[in-house]
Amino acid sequence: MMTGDEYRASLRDGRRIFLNGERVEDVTTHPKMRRSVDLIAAGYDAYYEQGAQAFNEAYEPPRSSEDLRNRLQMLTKWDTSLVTTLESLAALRTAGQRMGETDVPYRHRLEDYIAWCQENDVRSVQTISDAKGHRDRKIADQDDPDVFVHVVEERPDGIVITGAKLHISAAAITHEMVLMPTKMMRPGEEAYAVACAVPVNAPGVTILNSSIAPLEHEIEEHPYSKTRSMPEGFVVFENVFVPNERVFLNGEVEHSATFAHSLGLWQRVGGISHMAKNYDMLVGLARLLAEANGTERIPHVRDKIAEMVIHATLVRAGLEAAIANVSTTPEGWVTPSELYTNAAKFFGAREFSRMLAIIHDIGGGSIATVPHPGDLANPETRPLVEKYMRTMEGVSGEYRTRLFHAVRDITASDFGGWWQVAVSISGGGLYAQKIVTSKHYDMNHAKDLARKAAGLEDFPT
């Protein structure tokens, strides 16, 4: 197992990283990336154990509903990189199991790679969304074939890939990228049916990053996002060689969607785990705002908070249903219910903007215009903030100012805007969850109930 300092040292490996158009020589010291690195390093230290046989038990697959529940609860406490690692490896396990015995060499490679990740305590990111080009054209009709990652050369010892993957959170500060096809490929698109693992510092890999992380002098304004912002990677592969042992799919179009669907399941159940926790937090923020403003007894405010409580409860109910209705693989590990996972993710993502709208309605304009924390630190201006931000005994100007800043940071800052997009799009857009939910819904049972209710049992189906 690695310590936090060993993790930091492992990132100084010659990786080609850019941020805001400038080359980043050391991600561990860059002012926009350093705190993200520190967060992951703290995760390493929290789970570190000495000994050659020590390993992070999180890498082990869950083997019961209770095991899955505990694993998901732990996910909400971990840094982003460990979450993406476990989702990536769980997706590989699931894809290997679903591919069946017809592709035993790939299954062995998958198992060996997962074991290698565990033994070396590396962090990885799932790398799936292609640039895609013109969305209404097939791959063969694109102006540029590189808008989807594809194999450009096959060698006896491996393959060479070119293309780009977008929206890859924390790619610049992890070790491995697990590439998967973004969709089902058709006959004739065999070069694009490729899944593999690539080190971040592999020759030919370039990562262009954006970041909403606050700078050091902005930390007071960002009490929540200062420890939660990760760089977002635009990952380019230019003739990158991948050895055979790291290739998990190469041309088998019939399995191209298997990886995406497997990843979608684990991304979405991880997403609703965080969503259940965060929805409760949003309910709490709404109540704190109402209490600080003296409006918690006003009927329409109470009604709005009650609506938020219902949304939060239904998301958690969907999560619990997904955990309670697991499927067990022949290998003895479990996967969450596709039906409840996707239904809960769809509902939670769709209602997220409503949750934020209620908070903004309860909080009012101070969410956007509250005085700067610097005004509290300045002896000349602090009395003014204390006087006019105070509302009652027990609600000081400083308390209410800091509460509004937290709400602004969480819901209305750069982070707040990023969060709204991430909740909606992560794990695939809302339409994807509709499709999978419908696929796993027992429509025949519903139709049988309808026929019985209508007295049509004797008619042909």
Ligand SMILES: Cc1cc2nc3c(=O)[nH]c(=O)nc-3n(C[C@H](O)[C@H](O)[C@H](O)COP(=O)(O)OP(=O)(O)OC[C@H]3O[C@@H](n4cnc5c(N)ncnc54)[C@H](O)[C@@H]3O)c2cc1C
Contents of the next structure:
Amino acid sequence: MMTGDEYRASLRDGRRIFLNGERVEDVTTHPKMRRSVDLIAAGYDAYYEQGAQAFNEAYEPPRSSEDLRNRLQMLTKWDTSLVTTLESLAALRTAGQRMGETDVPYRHRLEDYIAWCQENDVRSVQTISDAKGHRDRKIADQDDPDVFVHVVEERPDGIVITGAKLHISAAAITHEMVLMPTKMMRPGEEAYAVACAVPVNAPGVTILNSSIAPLEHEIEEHPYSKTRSMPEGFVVFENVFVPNERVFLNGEVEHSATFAHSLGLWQRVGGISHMAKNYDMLVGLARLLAEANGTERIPHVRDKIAEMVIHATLVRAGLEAAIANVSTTPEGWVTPSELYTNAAKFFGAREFSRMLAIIHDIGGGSIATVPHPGDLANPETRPLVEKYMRTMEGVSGEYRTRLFHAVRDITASDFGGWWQVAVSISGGGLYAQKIVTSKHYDMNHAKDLARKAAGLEDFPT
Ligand SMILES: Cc1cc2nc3c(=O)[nH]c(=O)nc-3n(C[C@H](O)[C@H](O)[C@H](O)COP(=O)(O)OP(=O)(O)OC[C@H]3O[C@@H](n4cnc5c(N)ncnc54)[C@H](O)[C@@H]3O)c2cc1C
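Swap state to the form predicted together with the ligand from the form predicted on its own:
So here's everything in the complex, that chain up top.
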């Protein structure tokens, strides 16, 4: 296993990284990336054990509902890179299993690759969302063939790929990118049915980053996002060579969607386990605001918090149902229920903006206009903040000011905006979850019940 410092050193590997238009020579020291690197390094240190046999349990598949529950609970405490590693390797395992016996060579490669990741303690990212071009055109009708990653050359020892994958969280500060087709490819689109693993520093890879990480002097105002921001990578592949042992799909269009569906399942169950925790946190925030403002007994405020409690409870119920209704593979691994995972993800993502709207309604304008931490630090202005932000005995001006900093950071800052988009769209938009939920829903059972209720059992179906 690696220590935090070994992880830092491993990132100084010649990777081609840009942020805000400038080349980043060392991601471990860049002011917008350093804290994200430190966060992952702390994760490495937390799990570090000495010895050749030591490995992180995140790389092992869960083998029971209880095991899955524990793993998902840990996931909410892990740094993003460990979460993306777990989800991408679990997706590879599930995809390998779903491809079945006909694709045994790929299954061996997948297993060998997962074992290699485990042995080397590397972190990987889910690299699936293509640039896509015109959303309503087939690949052959796109103006530019590169808007989906594809094979541009076959060699005896591997393939060469070109294209771009967008929105790849934490790519710039991890080791491996696990590429999968973003959608089902059709006959004629064989070059686009490609899944493989590419090191972040491979020749031909360029990553343009966006980052909402607060700078050092902004940290006090961002008590939440200071430990949660990761760079988002716009990853370009220009004639990147991938050796055969890292190619997991090459031309088999019939399996092209298997990877995306497998990743979708693991991403979404990861999403709802974070959501279950975060929804409870949002309920708590609303209640703290009501108490600090003296409105917690007012009927419409109580009613709104009760509505948030219902949403938080239903998201958790969906998570619990997904864990309780696992499927077990012949190898003895478990996968969460597609039905409950997707239904809960859809519900939680749709209601997220409502949760934030209630917080804003209860909190009031200070969420947007609260004085800066500098006004608390300056002896000339601090008494003014203390006097006018105070509401009662036990609610000092400083406490209420800091509470509003947190609420703004979580719900109405750069991070708050990023979070709303992330909850709604990452893991696929809401429509994707509707499709998967409907596919796994027992419609025949529903129709039988309806026929019985209508007294129509004797009619032909
Ligand atoms: C914060 C964040 C982090 C992310 N992290 C990752 C990551 O680590 N790895 C990764 O691979 N991806 C990541 N994503 C990408 C995410 O999975 C995609 O944004 C998502 O799948 C939607 O794709 P898109 O952005 O291209 O939007 P689009 O596909 O353009 O979708 C926008 C809307 O158009 C609709 N639409 C588009 N095409 C069609 C069509 N043909 N028919 C019907 N409706 C259509 C969609 O349903 C949706 O409502 C991340 C996204 C965000 C916001």
